[in-house]
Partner chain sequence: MTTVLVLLLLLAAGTYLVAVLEAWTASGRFRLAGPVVAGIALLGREFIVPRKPDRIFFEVAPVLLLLSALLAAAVVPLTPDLIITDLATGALFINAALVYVLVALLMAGWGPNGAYAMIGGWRFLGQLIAYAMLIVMPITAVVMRAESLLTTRIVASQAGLWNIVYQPLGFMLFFVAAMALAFLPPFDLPTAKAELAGGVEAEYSGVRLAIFRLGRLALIVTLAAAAVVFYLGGWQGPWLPPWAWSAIKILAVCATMLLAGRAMPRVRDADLLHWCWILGIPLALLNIFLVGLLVLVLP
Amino acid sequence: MSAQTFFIGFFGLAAVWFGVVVFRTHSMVRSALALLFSQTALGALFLSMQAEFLGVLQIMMMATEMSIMAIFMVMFMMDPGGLGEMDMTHQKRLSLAAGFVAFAAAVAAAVFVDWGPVAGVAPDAAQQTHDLGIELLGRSMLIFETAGVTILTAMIAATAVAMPAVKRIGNK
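Taking the form predicted alone, show me the structure of that chain by itself.
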């Protein structure tokens, strides 16, 4: 077994495990963190398959999204820590059935689809894809990173400004 196969299996199982944890916890914050870990494992899975652009994009996008979601959950949920043992699942049987059907379809696609090279791709299509990747990960990457840090700073500032008002409302 090659190292690539090992890491693909490891990160694939980690993604599925954390995906299950998302629905097994009573805490919205823990659920958001489990979803973050699951999506990060998917990004690592892409990296293991030598799809660097997709891997880095997945990890960056999910880290930003889950951070925003966790901040809003802490601000607006009555019990974000799950101390009240709230039940966050609905239609359990339908959800389980849909999950098993989706899992079976994914396994069937992975096993029975011919994953060989695509015939009939124009020779310049690969060059266009390469040029697009260089553009997105080249000079534009600094713009995306700067925008992400700016948005994070704005969220932290908004939370800091809103905290005194939340405390006043809570004391009434």
Contents of the next structure:
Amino acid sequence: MSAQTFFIGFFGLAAVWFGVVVFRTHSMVRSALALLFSQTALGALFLSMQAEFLGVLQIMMMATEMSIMAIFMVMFMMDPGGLGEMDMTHQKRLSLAAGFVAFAAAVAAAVFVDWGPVAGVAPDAAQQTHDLGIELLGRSMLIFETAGVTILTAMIAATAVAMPAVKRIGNK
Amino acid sequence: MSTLEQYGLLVGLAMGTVGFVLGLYALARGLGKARQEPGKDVPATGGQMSREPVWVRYHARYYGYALLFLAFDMEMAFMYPWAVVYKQEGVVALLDMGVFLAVLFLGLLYGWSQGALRRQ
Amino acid sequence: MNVELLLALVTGAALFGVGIYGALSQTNLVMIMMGVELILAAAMVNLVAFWRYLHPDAAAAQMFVLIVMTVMAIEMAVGFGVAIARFRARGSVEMEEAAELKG
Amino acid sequence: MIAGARQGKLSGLRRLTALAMARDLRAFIVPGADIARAHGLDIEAAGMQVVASPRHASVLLVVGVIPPALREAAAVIYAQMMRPRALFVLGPDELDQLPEADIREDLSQQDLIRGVRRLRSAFAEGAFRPDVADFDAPVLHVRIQYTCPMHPEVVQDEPGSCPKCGMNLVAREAPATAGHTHADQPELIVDADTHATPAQDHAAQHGMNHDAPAEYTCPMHPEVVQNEPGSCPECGMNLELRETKGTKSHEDAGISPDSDHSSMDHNHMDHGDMAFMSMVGVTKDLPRSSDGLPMDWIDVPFGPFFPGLPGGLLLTLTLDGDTVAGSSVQTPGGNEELLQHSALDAGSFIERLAKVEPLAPVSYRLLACRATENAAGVEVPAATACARVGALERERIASHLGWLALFGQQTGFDWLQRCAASLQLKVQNAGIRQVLALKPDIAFLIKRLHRTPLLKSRTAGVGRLAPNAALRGPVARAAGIGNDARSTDPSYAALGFTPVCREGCDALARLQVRVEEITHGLALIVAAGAIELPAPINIGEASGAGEAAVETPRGVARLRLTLEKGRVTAAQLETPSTLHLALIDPLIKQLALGDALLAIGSLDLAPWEVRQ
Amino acid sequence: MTTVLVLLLLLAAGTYLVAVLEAWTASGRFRLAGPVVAGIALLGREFIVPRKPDRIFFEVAPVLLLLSALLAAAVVPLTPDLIITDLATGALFINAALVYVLVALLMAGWGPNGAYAMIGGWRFLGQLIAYAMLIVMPITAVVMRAESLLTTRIVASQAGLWNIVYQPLGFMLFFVAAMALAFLPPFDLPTAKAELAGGVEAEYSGVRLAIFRLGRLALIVTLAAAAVVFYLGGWQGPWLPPWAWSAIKILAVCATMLLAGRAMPRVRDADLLHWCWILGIPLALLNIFLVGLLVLVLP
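Same protein, the form predicted in complex with its partner chain this time rather than the form predicted alone?
Let's see the whole complex now, leading with the same chain.
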């Protein structure tokens, strides 16, 4: 077993384990940070697969986003410290079954589909970033600009929904 | 050094740091155990024994910024690869990113106009 | 069959399963979003694995990962926006209670 | 040897750490750095570093007399310090809850330095020792109760599950003795209502009836509440039914003024029959923040020994996030008993009153002197009166510099803190020559203060107080009220005194007034030409009633007393801080934590002079 | 391997000097032995966990703080060869590692179950929302000029003209953001002494506090080193050997960072957020635009 295989397995396992912790812990902050570390482990997994730019980006972006998730968890969850150990799930059995079926189906697909020949080497890390840049400004330019518009829509939607009516500003 | 070796080095550095810290803890622990005394482990709050629950729903007043930040932050993902090839692509890149950022900036302006960019 | 590709895909599958479980079993909007995040993360793992082991020269695959990441961020922004609005209006982000109150 | 040593034999590495600890002394000052400075102590010059948290301290430095109300708090601080810890007491020792002091010295800089030297050798030799006893005090003990996080009315002594919702009960600590709960102590202000929120103003405009059992509200505009169904006047949506429980509706500012408003206690709800934990139920009756979100509030103590506030101020803030939603203030009760001794002769009465307030001893000494002189009908020679003005102004300069140091500490403005503190120590006991020699330094401080970036934006608008009759001293003058006992004082009139006035009403204006008064004080000292501590004049066996007012650095203090045959039989003292204490709650409501502390600091409170 | 050890030793030395500097700016006394004495003293003191804590958070936070500072330092070159690992995404990796400072502080804030610490932790999250954009956007502008994320290339790209001259606006934004990241005064909101009695640090004691402070100091050195690499031409300079230039510049930046905050009052968290978003982000975008024009116009 090569070191690369080991690290892919290790970080994959870490990501899944943290993912499970998200729904197992009672403390909301722990839950959010478990998701954070799950994503960080995924970033490390990307690095193990030599997707350097994506890996580092994942490690960076998800840390901020999930930390912000933590503050929203603390704002809106009933018992953020998890001291009451209350159960906040429903239809547990159904969900477990659904999760398991999804997992099994995906694994089956992974195992039984013929993925064809596997490429041996990945491009150099600096080359990847460069290629991605060229892709961004070339073929995928429209996708990229669409993403911009989508982000704009999200920003507008989020503020429009979340903020109290504007006219209050004058009163403050 | 191959990229994988580089990552290995970083992992090694991390483990070394953790080892260093654990060693220091062990050393400090070797000097004696902390004595359990009444009141010692209560969080220090200016001389009053504070027995109130602290882990409650916390009101972060900056959530307006946080919402915008979540979306606006994504622009970084596109900007780094863009910056790397900027010189090579020239004016096209400038215009391209200019449009993208202008679109995002509109979102910021909208947020500002709706009062998201202030302490709630 | 490449072991590393398989490992990555199984990781993706497991995250997908956990995400489905979370999204279905949680009663709370914010927790449901965490499940969705995990599902999206699973998609990213698969994408990266396909890029690395099937099409390492296709930068479009990496681009796709960026888009999924963007979707995650957007989902969070809008989700939390809705959560704030719900909480302001009803004092709760529990999904079941939202249903109860509708009646 | 120190009582708070760590257990173990002093050998090898332990000896090394003990030596390091002896060189690296970190002190937590009780009651506070302001008191230490007022006593002329320079802790850092003596070789100790001042820390903000008892966790980081190795020395508990007790300065001066600690009133009984604060001794428990001192014990708590001591208990929360990490071993090895030493107790270093300066001055008379009446610390019933604390162990025997490891080092005791008198209250002076030389004694402090000597004490530090002794402390160092005590640490080097006794930081570890084989036999160590636990520190214990009644205040530290707690009783464990179990309560449901969602139903605070469920309290029992055994763990178990909540009979209402089935959740596991959570251990909660309650005081073991009933002696010192919140509610048993006299409180000046207890207030946690939300009348400032826009939601409530809105509701009031709509003229709704709070006693209605059912309310209809708009899902998008929670401020729209009415008794009958209909559509929202703001967006036209259909209103939805919302259950309320009579007067417990949150719009009604109806949190009864009980002091025990812990976050969880807000929700007195009756959803016991619900199998599902209802978050709606939990948050329904919570007071809303200004942005309409029903959040949990916590009570956080900020005192009596908090680094950013005057020492001895027992402040508890109710925090909504990091915003202040309410507050409660208590004081150590001052050195009340000093006034209550019957029939003191005038000389000892004056000495006593001079000790009432460690932060302004000269003013109170002068006040007592004048009151006795008035009662006895004695005239003071003009030269003495003039020299007394010198002393009073010197104290004012020192006190304002001390306030600047506290202000610097509060705002994290390190240079100001350091500079003002050292100037205060120099001015405090200086003779007229030395004061005049310090003039350029003070002028430089003020000049630099005017040029400091961010200072204006940090203080402007913070702690705005409408001009009202309760304001005294610099706080009043910063609100445009020329309320100054010096204006009517003939000895001041001779020196050409005019009060400083500003219109800002906020922390910035208070800062400016104090800075200006420092300059004015220097000019007055120059005009007075002498500094002389007020000394009691022999009044013989005189009888009568007298009254005097002195403009202390914090405002007018008044003293009425009755003399019978040269003895003071009755005395009544009115102090500025007593009035200012009641201003705190409205002043800081809805301010961010940092601003709230700054606003409290800008009042320049002296908890010691407060009478209840 | 030797490079790694040499760099770690240099980092330790830098951290030590910064500790001396910090004590000097804080107390006005220059004591070369001060940090060692303080460190050993902390080692000999008790360290406890507060009651009902989130134990994992409480234990992990100081280590994570130190770790993120060290990992960020791993991609910062002192000379062309003196670098632990010259990662192809170096400029991005620094950001990625430093984000975990926030995670560490959140953990330190939530972990001890104390009010001051918790408020401090959440305050720092607000601070991140303010400074995060101002640290990544100026770096993007630097990358635009260097055409690479490699830190060594970034230094090489400044051979003719340092970035501090080329994009002064970016340097100013980065410098302010770096100070906010290292929660140095006037941005010391999470540890404010007089507002939160130490904030996130308040419940740490003994050796844990020592690790926490060590991590904080290493963070300052790392940020100064990053500022040197991005804006001050790294190891470049006449007469002296490259490592000497790096060392001098890093210490100078550290000293500036430590001194700058002593002369002004602490910034309000609301103001910081407001200024960063209303003023800082438009300026950062302007900086990117200006650099974009310069890159196209200049050869």
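Worth saying up front: this structure is predicted, and the values here are computed from it rather than measured. Positions refer to the first chain, counted from 1. Throughout, rigid core stands for the largest set of C-alpha atoms superposing within 1.5 Å between the two forms.
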property	result
Yes/no, G19 Cα shift of 2 Å or more between these two forms with rigid core fixed	no
Rigid core fit then Q50 CA moved by 2 Å or more between these two forms	no
Core superposition between these two forms, C-alpha change of I59 at least 2 Å	no
